[in-house]
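Presented below, as structure tokens, is a lone chain in the form predicted alone.
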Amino acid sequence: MAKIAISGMGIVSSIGMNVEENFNSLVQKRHGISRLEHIESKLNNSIFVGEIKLSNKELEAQLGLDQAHNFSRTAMLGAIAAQQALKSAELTTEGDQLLGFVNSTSVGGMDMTERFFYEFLISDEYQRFIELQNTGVNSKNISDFLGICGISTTISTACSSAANAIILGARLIDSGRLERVLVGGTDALCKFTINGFNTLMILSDDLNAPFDNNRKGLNLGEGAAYLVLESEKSLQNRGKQAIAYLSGYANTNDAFHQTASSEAGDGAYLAMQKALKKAELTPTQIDYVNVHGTATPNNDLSEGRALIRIFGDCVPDFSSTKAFTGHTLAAAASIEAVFSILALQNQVIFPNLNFREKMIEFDLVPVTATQDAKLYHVLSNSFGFGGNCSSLIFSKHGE
């Protein structure tokens, strides 16, 4: 099997702008979750949220945009994470056929067409964001800034949506058809989720706590990730050193419900399967998991039991990070990628916050402080809506 190379990453989230900011707030333990700033919803006072607290205006003046531009704030985070994942690769677009572009939202541009929803009707200075609904034109956005020319696409599965980025950026370089890949994805916080979870009665009026038996529900977050994968070939040619690999990954779906994962874990089970054995790995040489553990009742009993089939009595040290970001949807798995490549890189566990006692279906604990391990395979996991299961291993360089 060839080799997925990873040679940069870029990340913005409520925990920091760039990598280096993520990864001392995670092993300093500070979280990013707040109340509500930057959107009135009635809300505001009774849920927390992952909020990048920087104003559409702030993050328009850092990326230089005119005034007469059509970004939402979810392709304004998603340029900001991607130029940097492209400067830590040490890349240049200019007429790079073989560099293509592999996306992932699921707000899309809805945080700008809610926005402007009345004003769409009686008048043209807001229609320009009217064709943001259109997941693929933020991608568009976020390409034409920075100046890619080759391969470029929307994914949209929901909470493993730059999962399956991630995976399509892969088999890319796999067939031969690109030899680097930009991915991953990118989502802003907006009423039109706030309101929809919010009527699926899963968001907590505490600080989420994943795998907690008193779990109460998920705070939504916003950000944005980015990698860049190559071909060994890619690599050898640019005379650069992978920071990481891309060794296994697999999506399943366990068709069980709208919503609901199903109760044993089935597409979580078949995903982790599929990914170890794309890997060539047994499940005793994966050292750590990120979990999806988004602290509801359903995702954290399903996956645990998941875990429970893949890895018998001996489920590795594993810890769910959201409770750092909040869930930030879409932008997820790829925020998680960047901080399982953290872990491998600087041979540490970050800790699952707000756990106090663990589940009564299970005899499972989360890592609840920051741990120095020896760490040559993770795995990250990422579930969405419509039982669309993806699971990722990286590898440390050189295993």
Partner chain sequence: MKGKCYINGIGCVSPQKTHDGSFLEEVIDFRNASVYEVSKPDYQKYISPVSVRRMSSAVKNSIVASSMALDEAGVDDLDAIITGTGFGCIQDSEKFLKGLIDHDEDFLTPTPFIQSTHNTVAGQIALLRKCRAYNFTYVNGANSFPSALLDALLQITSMEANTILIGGVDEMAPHTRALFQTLGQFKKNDTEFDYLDNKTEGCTSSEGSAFFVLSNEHMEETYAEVVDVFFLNNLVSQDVKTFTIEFLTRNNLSPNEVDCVLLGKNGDLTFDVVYDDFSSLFPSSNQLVFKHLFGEMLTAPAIALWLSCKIFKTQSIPKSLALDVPRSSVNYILIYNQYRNSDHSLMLLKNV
Second form
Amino acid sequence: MAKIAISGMGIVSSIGMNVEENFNSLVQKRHGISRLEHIESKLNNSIFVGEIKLSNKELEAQLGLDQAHNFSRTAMLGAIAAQQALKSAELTTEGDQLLGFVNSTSVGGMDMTERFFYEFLISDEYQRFIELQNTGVNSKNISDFLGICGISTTISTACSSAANAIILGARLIDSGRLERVLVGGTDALCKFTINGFNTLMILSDDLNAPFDNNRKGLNLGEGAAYLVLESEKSLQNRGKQAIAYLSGYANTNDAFHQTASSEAGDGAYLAMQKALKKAELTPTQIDYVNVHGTATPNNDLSEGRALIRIFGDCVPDFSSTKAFTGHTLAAAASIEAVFSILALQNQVIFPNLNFREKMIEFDLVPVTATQDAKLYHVLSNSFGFGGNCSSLIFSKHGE
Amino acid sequence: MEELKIELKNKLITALNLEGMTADDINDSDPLFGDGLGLDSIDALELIVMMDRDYGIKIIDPKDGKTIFLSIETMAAYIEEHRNK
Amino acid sequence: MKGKCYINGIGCVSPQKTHDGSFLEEVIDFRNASVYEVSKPDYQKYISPVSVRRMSSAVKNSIVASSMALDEAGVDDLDAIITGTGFGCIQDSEKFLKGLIDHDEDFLTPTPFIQSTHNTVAGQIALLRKCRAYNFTYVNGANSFPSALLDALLQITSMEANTILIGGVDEMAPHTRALFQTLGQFKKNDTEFDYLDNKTEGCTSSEGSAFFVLSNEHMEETYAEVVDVFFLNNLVSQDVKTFTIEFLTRNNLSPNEVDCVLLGKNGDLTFDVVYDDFSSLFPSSNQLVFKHLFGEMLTAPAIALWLSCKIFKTQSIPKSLALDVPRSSVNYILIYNQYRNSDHSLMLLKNV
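To complete the pair, please output the form predicted in complex with its partner chain; the form predicted alone was given just before.
Shown next: the complete complex, the earlier chain at its head.
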């Protein structure tokens, strides 16, 4: 495939409200995991989360929304990150029908629905939030806010969502349907997902420890991140340079279980294999893997086995950054795409926090300190419910 | 104990939505998972909630479910011993 | 290399009897109904009792519709499964949320949570077929299905994929329906109205699943060629006429070459006028409507695509769909749909 240029990015997460803050937290090993504060839940004192410590009111103010807005928290986080991405690409949206938007979310407007579910029927005060149950409305709020007038859509494939938004964006550029496209994902914490993951008994009551032998599960997080993908032609016309390239991608299905990954990581293996093929790269050319690494017993074992199947004895340097941000579900893949690009730009590998002891099943040890490295190609994995597996390969500008 | 076993069978059928089955279709020693009744890990999580809600038994590690939920017999025995509801 | 995209198999579960091979020979009358219920197929024929026990209607209907489409096309090996859904698995979402609120976060069970994710349908089809291929789900209001179709069209015409299963699916749940009635988006219960001469606001919610096997190979079973699909959230800088003419021009077609336009009119006084603007471009085409028979769901464009396939195959237009005297041969069909003057989509199909 023709490499797809990346010309901008934006991010909000529990370790920072922009690209720079996120980068600083990563290299200085400052995680964003804490107790849950903005939501009243019975689980407040039993779980940890990657929460953005800004209230909805503060987010509204940051975006300059008026009183009558119907943004969910998910959409507000998305709008902030998406606005940054466009700004960093130095793009304006007005009248640009060849600039599109591929959003992704799993939570959508659930944070509002769960607050007013019964109240909606008796009081009209919050009824404007009802239509957020139509998930597309959340994306529409973001695209209207930014004035995007090209093709716009939303993907929801659980924890791989944003990777798939990036894949569709690449396809829209590749086919010539769009010249520029904002791609990524957003999810806010809400009671629905917190309790949902709790019923699956995969939430840790401690800081999540990816690839550690005694890992106890994941911490949920919230955040949003977007990339601007752009055709080479459009970049040239604007006299801009790419910050990095998307050189390969693939999506597959594990077809094993609705929530669990297969023993040997079949879907993950296929996703990595196909992404490498698409990028026309051999496994040895991958310098760093930003693994999915949710820190659940099942994921890390399955992903580790898939890594060994692809890379054999030469598994590249790898780390999970979920110990910093928590698992941000639909946003995870775009947040980690930003981290992968930051790694390429700064030639640095971010540490896998909280790792103490390698898993008994194999010999894989993640990078645990901020480490300088020569990086040309970075692989980023994202796997989700419904067996959904995605792998993306980012390459350094000029490679 | 016999009463508990029948109660469990009926609860299983309702909780897991085993349409068209009756308590008579499940033998006390039939394996509930795998080749027996064909239940899976999601059902195990459902049963963990049922144990807590109906019998006040908290199962912290889902792996423990494997031995407790082997059959109606093992489940009933475990409940008899640990119940506080 | 640029290939063509053919529809080689179709399957549909809807409020009408679309699952039994017939084509609206017999029509179920939903006049003044407050909800369009699905005409149920024999689920047991398609799904084993062990699998069926956790499935909501969206999943069940989709398993049936997708099996029908795959059987017709005679394919097993898929390069992708792509679905679109407006509300997703709203029944299980509602069930889990009610449990959470009613019992104050206690004794929640995982099944409705697992089944509530938007990609449940596509994931379940993959799981049942052991299909490890590309698996996407679009959730973008009334443009969810057109998004799925665009993704598939790009993959098929670029020869990245040979055979793709796509589908549009929606279900409704009681509380959510009540909320949208409160909002005025759905008609209140017991509203009396005439769909084709409506004087009331809102639409009537419906459910259903329509699936299609797309391929770059023309076969004896082929129903139609998907020529193009396009959609926008809003028509800000242009009106519906410009939007449509630009689309046709890109496809080297003039309005008088379009034999039928299939309109997504849903009986909402306020928003159906948008279709009148669109229709005025096509004075010589047959004007068809379908939502009086099928109700409104966000993935209704999938139902419209199914109807178009049937029209091509039978080269006949059921009287119940036509606003004027139906013609006897159909070469091009253009489907136009929007929801509350938002999520505008065009799908262009050609007889082969």
